[in-house]
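Here we start with a single chain on its own, the form predicted alone, put down as structure tokens.
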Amino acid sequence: MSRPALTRPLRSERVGLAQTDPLRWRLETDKVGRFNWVYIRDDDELKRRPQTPYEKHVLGLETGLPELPKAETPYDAALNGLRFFKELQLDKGLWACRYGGPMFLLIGVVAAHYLTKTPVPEEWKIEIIRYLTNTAHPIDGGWGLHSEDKSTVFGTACNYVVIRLMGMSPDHPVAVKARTTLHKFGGAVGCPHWGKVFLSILNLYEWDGVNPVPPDLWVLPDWVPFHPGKWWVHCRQVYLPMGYLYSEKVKAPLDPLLESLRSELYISSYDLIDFSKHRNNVSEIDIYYPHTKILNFLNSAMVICEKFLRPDWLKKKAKEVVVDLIRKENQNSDFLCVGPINNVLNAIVIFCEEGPNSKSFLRHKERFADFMYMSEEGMLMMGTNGVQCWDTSFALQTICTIGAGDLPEFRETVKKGLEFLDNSQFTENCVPGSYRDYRLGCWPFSTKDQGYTVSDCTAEALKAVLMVQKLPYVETLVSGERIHPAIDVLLSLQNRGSFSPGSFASYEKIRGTPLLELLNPAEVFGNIMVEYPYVECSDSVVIGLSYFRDHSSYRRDEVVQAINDAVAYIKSEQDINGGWYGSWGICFTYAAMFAIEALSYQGEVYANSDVVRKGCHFLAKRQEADGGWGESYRSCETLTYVPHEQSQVVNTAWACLALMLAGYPDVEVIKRGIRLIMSRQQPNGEWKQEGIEGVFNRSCMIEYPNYKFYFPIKALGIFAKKYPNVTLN
């Protein structure tokens, strides 16, 4: 079941909670995409500097944005979209967007601010609560693992704890309504594995009942099959400094609201609670992957080698690594990280490394920001610093595609947003010996500080720069010589041998096992082990490879060969009723779209594709009474396409292009599908937010609330060019 929509008045307001002035706040942003939102108390400095239409829209405020003619056609409503959609652009070229959903970031950068003794912003510590009223269930007043998921012991001790720290009174209703749940699933000893960890740097739980998170790992040498280089990058950057607080078992100094909240978590005394026989207890409402045998029998071996076994030299030669791989992670980030779950706990192993006056340490404070987000609801922290360049990338492609980087109205969008994916761009490669990947010349997921390539971005980036710099009004800024070195990367992560040959994974190529899988501690989420083959990787690589094969003849075997092969990488991928799983958005939908527009970009269609027409039928007996698709996030949880309680714009658009892109005969299908999209469409031109996009590790949901725009803006401009004389009435 999804979350109510939002209504007013807020449930902050019902419950008259403190609000800071939503027309004191501003986001900065710098050329490379970062933002930082900040409130501005000086009278002078706001006059100088008036809102923007996306600071408003986000804060729930009135945009000023005018009206638009009714649309009378699917190329209207398009452009429609596009004129709200463009005043959006911040005057650095990115689309900015709030990129939350997981209930489980804030407990981080709290505790990182509470054991450092850093304060947190007042307008943070009101912000924080509102979001947190706000997004509360609102039954039972608990929170989950990701904002529309069911209250779980995870989500809700951690959230409990931040309202907590942040300055809730243990009387008021919303904490009373939060720990009555919490206290009824049996308090925070049920709490899985990540929350154990920030309740034990808290000083609110007993590492003795956390299960190991051995540094000495990484001692071992690169060749060992479960060595930590070999796991999937995010995995690797979180149990790295974890590794590192578990070891030296870090936690804040007791104090007086501490010791309230030991009381307040758990339903027996704290004194009384052996935490070293909770080191398995999961609360049922949480588990997603249960522990295998072989885990709890390593778990169990490597406690006793803890205690008994492990010689001193062995613990302090992981320390020194561990410390050393996480400043050559901070050094190829700018001290954002991978994630915000890993910058927090890298910011708290400087600070226990170097001091509260180290450079390095202040750098880290200044970084907690860019994952700071405010919206209508209050402050919530982001599951990266942004998705500025995936967006934007989408929005140019968006923009070409339906003919409208022709119209004199969005030549200035097009050039600005040009410019970013411009200073995007890598322009090094990473420190050796962090384990790390080629990414000269690529671009990133959201920002070129953060660090990371992904192979999708890297492709989706490329595609729009080739089809920007088509335009006869737009300057060539990326050579092809800047281009070539991205097509040496997304050749170099093709995934061959054993390890789903012709795929391609997400941040790097296959390096180990999935039978690491086995080893997987975490508890509530799926597939964290190692990288995986992703269809809608395959797809975008696919995608950008054949654009960029149109068009150069740089490596051209190569990138033929590559493309035959994760072709045939998404061809076996479809499953026996014609649908294609979907990692990173919801879900069926989603990858459809993604793997009929590679197979169309191939020639392969409707007409002359068993696989097409599969795909094509699969979304054609899933439309809903209303002309729409509406996909639960549930289908990624179950690996099997679960309806939504009502259609979805995105997943509407989604299936449209699908079934566009294919050629599918039947056109009433798809012009049912537009007429739905139209009518969901606002008298300014925007879409109203629906049920939540994306997705990570199967079981936690995330927002890309950018989708809303430009993928049904692309559904009806490739509707009006591809059927310009059907008439939808």
The other form holds:
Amino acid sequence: MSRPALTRPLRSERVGLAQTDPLRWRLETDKVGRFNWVYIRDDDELKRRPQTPYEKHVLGLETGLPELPKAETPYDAALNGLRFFKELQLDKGLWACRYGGPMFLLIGVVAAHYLTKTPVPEEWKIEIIRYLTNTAHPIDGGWGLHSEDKSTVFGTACNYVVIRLMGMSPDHPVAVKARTTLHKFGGAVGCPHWGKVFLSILNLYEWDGVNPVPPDLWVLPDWVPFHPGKWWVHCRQVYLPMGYLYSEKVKAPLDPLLESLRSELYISSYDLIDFSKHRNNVSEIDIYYPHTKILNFLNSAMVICEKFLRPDWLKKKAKEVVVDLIRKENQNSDFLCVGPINNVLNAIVIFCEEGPNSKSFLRHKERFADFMYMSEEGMLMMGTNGVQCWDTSFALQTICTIGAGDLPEFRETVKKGLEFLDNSQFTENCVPGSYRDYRLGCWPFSTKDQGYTVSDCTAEALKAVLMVQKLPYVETLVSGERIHPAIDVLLSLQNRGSFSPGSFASYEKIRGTPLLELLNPAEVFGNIMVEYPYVECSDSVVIGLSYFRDHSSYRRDEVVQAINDAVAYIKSEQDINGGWYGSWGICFTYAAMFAIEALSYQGEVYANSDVVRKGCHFLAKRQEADGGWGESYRSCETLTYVPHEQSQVVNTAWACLALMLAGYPDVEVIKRGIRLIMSRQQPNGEWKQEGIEGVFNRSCMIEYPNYKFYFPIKALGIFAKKYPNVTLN
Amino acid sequence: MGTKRVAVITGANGGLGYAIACRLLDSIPSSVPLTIVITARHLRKAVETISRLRAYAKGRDLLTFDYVLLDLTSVSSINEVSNQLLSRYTHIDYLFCNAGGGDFTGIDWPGAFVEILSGPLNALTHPHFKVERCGRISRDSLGWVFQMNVFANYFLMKQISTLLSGGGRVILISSIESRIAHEFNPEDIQLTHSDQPYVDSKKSLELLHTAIAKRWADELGVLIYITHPGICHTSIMAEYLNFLTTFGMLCLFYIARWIGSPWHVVSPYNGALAPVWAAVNAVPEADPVEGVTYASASDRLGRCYVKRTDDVTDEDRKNAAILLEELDKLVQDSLERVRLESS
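Alt. form predicted together with its partner chain, vs. the form predicted alone above:
Every chain and every other molecule in the complex is listed next, the one we just looked at coming first.
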């Protein structure tokens, strides 16, 4: 299950795999934070462009950053941390992030290259194989849904195909081991739905063994309660191109390599498999959210309809509508799309519709690289095109909160960070008819190009901008007029009426009933069909709006009302033991920090609020013997607090922040946490990578490597400010 | 506030395993911090079980859940689970070896009628009409039923013995049906030739207990109790029963209890009495680990109690030694297999 920490030598070295020269990799970026890892072959250029500390850091090389004077106090430790962290800032003002974790993404980009006959750069091939070798399960050699998961059919089948298409021989021990495990699971027929789709695209599975993804739903009038326009954006944008590919039965032409793979993936001969019997064959190992009976019934009905009842005009009409929406998604996101899955699926659709040399497809090809990230373990594909704005917002907030913004050594860092956020604010809305809300004035999670705002990202960026612009030496880049549209959108995103009134969801307001979850076909994720209310998103919006409320009178009454309603929602979400379930970070410590910060902005603290008191007791009871907190990713899966094997710096920082913001009276508890954070700090100010930090859809974990920097720094800095006279020893 | 206790329950998603968890929650005061680690074969079942148990324990604070995914028919799975437990916990107070199963093919209905009509009490206590398949071999090339019900438990206990030592308790779950087991056959320890491997494996489990209970208590301070749940309605035969036959079965169970069978405790919760009592309440001085089986029993009115039986024979002790020798050999083989797999 849980994989061991990175140990040297890496497995790829032990089995003698080829490797590119880490000294030749550079991370290129532009002013809106595009990530593009390039491999420099030319020696002169190599000299012209020395590696930055960040590049060295993420490639596992010596950063050459100096050892700092030993920190005696939390404040010194915070500054040491910040001194290290500021060196990781890119020249465009943002912090970069290796956003790995999900292990079902590479198959997408590899399938897209293969089907469209787009050559994969040699250095990618080498490093992708290296990454998968290093992340394979140490015992059975398979892969799971995410990097800490047990091996599953989905992960193992898809990544086996990836290493083979990237050039690994089927006789290589890494391939043999993975294949043995896949066969032990009964072969690739037990793949979940998305896996079946990718295998079908590669002609390694038959479309009649894939449960229907009817594009026809898009033809329904918008008022229909289950119209896909009402689904959660990640869900509808993935099933949109998937519907096209399913309906058109798109598949790569068979070639000797694919022929060979057909014989490797299954335990019986490919030609003897009746794929239509495997629509609902999903390995028990993989299932997180099983089909409902009603979904199985509808699937069977749709298979029959498609064969006998579906008129040609409907198929044609559906295709038109779907292609139009795909073009709009491409236009709204400059071909990045909302995530890596629909990015590659849209590229395949555009290839089929417009051909290999069309302008659109060429742009798609350029965009593949935005998701590919180089690391010391090899090349991975990220869960989005990055975490640029989210990370930069928290970094700036941290610097301001702990009072370091006034120090000369961090002024450039702050100014450049603000410039990045200034460049990242949306300046136009989406094209009409794309089922998108207003975004003008908002901030994205990743980049302006990608074009999607999330309620909490706008709120946290807004707070960061306002905080930074209060510093005397900082020029106001984002004026009041540019803030107001962001407030307008935030207010418009609050859920009203029957769906969790007062709360905030992620990208959009909740548009459809949660009953639609009964039709969740993905098998491996929970809560994907519609938007859901999220405690952390609501917390962030409350925090952002509260900060704004204290600085501006714009739409004051509505802002106050929105805050009050959201606070009522947050309180209602606290469970009986005082915890809040975190949907985007691991897990209860994460949500507690956000919730208590939001409440503290309303003056609700330990001394006067039952809710905050319960929240504090929940945390205090879960402190480990070493003074830290540690939460396992299994918290997210099981919806209960599951301790990690060891205390984690990030969880400890979250818990300490929550307790400090609440004014928890027992300083001893907080002190012990702070001491643990300090004890894990390295001489150069950094903290080493520990367990995975983030999650989505309850079951898939995802990395937030910058959390181990800014949250501990913030916790140390706030401790120093709040308890200036408390000594640690 | 007492010291933290950790309980591991294998197969907690099933009827008896779930009941053991519930009963444990009811038996340990809520002021004691308790961690319940459940094992299930698949994540979904683990998650479902935890959510049901959370609802059952409504509001209980100082209660933590965790899961490990365990497949008893795979030694590498047991090895991985052991490693996970070793890395997550410093001690385990209770290990309930509840998971197991049989290779049943169904119910011999005509046989059942004849048996029930000719001797109802006996038929309902020691039924011969549950049809088992013979000879199934696991992927590890062991007798499938033997591996699940006997060897897996031993291998798991061995692997995590350091967590159990110094006061930990292991609760083995046998079955009343072990009384109709065949004679122990040293030529067929893995029961691949038996026509009732489930029944016989329960007898072997009892022999295993006979072989190790005293030694583990003396040398490691691990108390191993062997218990059985009486006769209750669990999930083990559920797939061969429909609504009507289930209803019929329950009626017969109540009738048997009323006639005077002490074993028809009927509900899994009642069945969990002896296992949980052995873990939480048994006092080693008064309730010896060796030579006694502790079973859940019920009087006519459904009042449950723990009933002891002590019928270990010299023959059993001799056979136990033979079995243990074979099990220890299999442990060595398994460790070697795991070592090869992970290299």
